[in-house]
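Have a look below at one chain only, the form predicted alone, in structure tokens format.
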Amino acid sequence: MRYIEPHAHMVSRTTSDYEAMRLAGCEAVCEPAFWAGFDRSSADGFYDYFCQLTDYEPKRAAKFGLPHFCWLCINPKESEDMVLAREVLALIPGFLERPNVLGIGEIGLNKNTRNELAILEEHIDLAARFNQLILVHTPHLEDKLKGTKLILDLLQADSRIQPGRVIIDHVEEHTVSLVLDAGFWAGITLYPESKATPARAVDMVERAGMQNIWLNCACDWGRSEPLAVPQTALEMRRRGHSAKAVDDLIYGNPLRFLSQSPRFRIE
């Protein structure tokens, strides 16, 4: 089995997770910028975090033969402070030429506030101006449908944005069709709390189809599973899906989307 892990917060994981992922068949890992588990107090903290994502973490992953890529942003949890958010946004262009940077993400909404929407719009503008791929975080639980609709409205309002270059992550049964029907990619997140189990994810894939969908673990400092993608692949095989169908979903699909960035290369 081979797969690409397109969304994992490896700065919060131990090196043994890299080893386990490689042994399970992981060919590359991609890390969106996200919350640190606490609100950072200054842009300097984000500068150091971006250095960690673009310098230290690729070296740590390389020890286990894993290419490491990343995305940059200020996450929606911290974008309520618009002064800080704009200071962080001003830092990002200086990192976009680093060799493992794929684009802007994971941007999006947390509580669907006006400030979050304003900073999301500025992230979208930044991605458009620098021709970057976009990875979007949709809010959790009861706010997800409303937040997904708000995100789609903002993206569709900008004529510079090509839907095929945007992945909208954390879709669920009530949002996956909205995303795919609008021409965007959809990410199903495998997470033991607040997101999808392997069985639930396979149910969604069987209903929505496997075109323009990827699976990811989004492992972080909370209760999460870095091997959730290969575990879900085993669930697919148990249900009778072919080895080719599994490979297309967990390797071919993320490869197809991520290869739109000239920096995404795996041997």
Second form
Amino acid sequence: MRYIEPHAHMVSRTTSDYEAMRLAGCEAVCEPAFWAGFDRSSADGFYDYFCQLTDYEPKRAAKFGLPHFCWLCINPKESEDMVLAREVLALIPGFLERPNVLGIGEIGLNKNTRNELAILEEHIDLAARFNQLILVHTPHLEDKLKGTKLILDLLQADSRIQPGRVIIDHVEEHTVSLVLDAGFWAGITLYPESKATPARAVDMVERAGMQNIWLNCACDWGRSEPLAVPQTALEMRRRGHSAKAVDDLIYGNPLRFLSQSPRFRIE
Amino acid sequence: MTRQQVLDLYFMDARCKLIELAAFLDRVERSDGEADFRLAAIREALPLLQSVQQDKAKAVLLSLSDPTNEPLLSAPGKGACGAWPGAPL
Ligand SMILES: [Zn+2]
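Given the form predicted alone, corresponding form predicted together with the partner chain:
Following is the full complex, with the preceding chain placed first.
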């Protein structure tokens, strides 16, 4: 089995996780910028984080034979402070030429506020101006449906944005069709309690089709499972899906989306 | 998969979750004090499981979602709790 982990917060994980992912067949790992679990006190904290994502973490991953890529932004949980958010937005162009940067992400909404929407719009503009791929985080739990609709409205209002270059992550049964029907890619995140389980993820894929969907573990500092993607591959095999279908979903699909960035190259 | 194969693969898991849910309701009912909106949200979702329609998972998720469309003026905190408390006062 081979797979690409398109969404994992490896700065929060141990070297044992890198080793386990590699042993399970991981061929590349991609890390969106996100909330650290606490608010950073200044834009300097983000500068250091972007250095970690573009310099230190790829070296750490390379020790386990894993190519490491990243996405840059200020996450929606810290976007409520618009002064801070704009300082961080101003830092991003200086990092976009670094060799492992794939695009702008994970941007999106958290509590669906006006400030979060304004900063999301500025991220979308940044991505359009610099011709970057976009990775979108949709809100948690009761906020997901409303947030997904607001995000879709905003993306569709910008004529420069091509839906095929945007992945909208953390879809569930009530949002997956909204995303796919609008022409965007959809990400299914596998979590022990929230988001989707392997069984529900396979249900969604069976009903929506495998085109333009990726699976990810989004492992971070909370309860999460770095091997959730290969575990879901086993779930598919238990249901009788072919090895080729599994490979198409967990390797071919992320490869197809990510290869739209000239920086995403794996052996 | 045939219906029989689905049952063979998933019946025990579904049975386990069903009993866990029943035990949770027993636990919350024998405890003291007032419940917040989350208990009512679960009770409202339970009849959806009896539907003969497809999309029961979607219906449960929709019943637990904020149905409004207007952005909030400011964030009431960072977290989400899994059920919608209703329109802010
Ligand atoms: Zn994430």
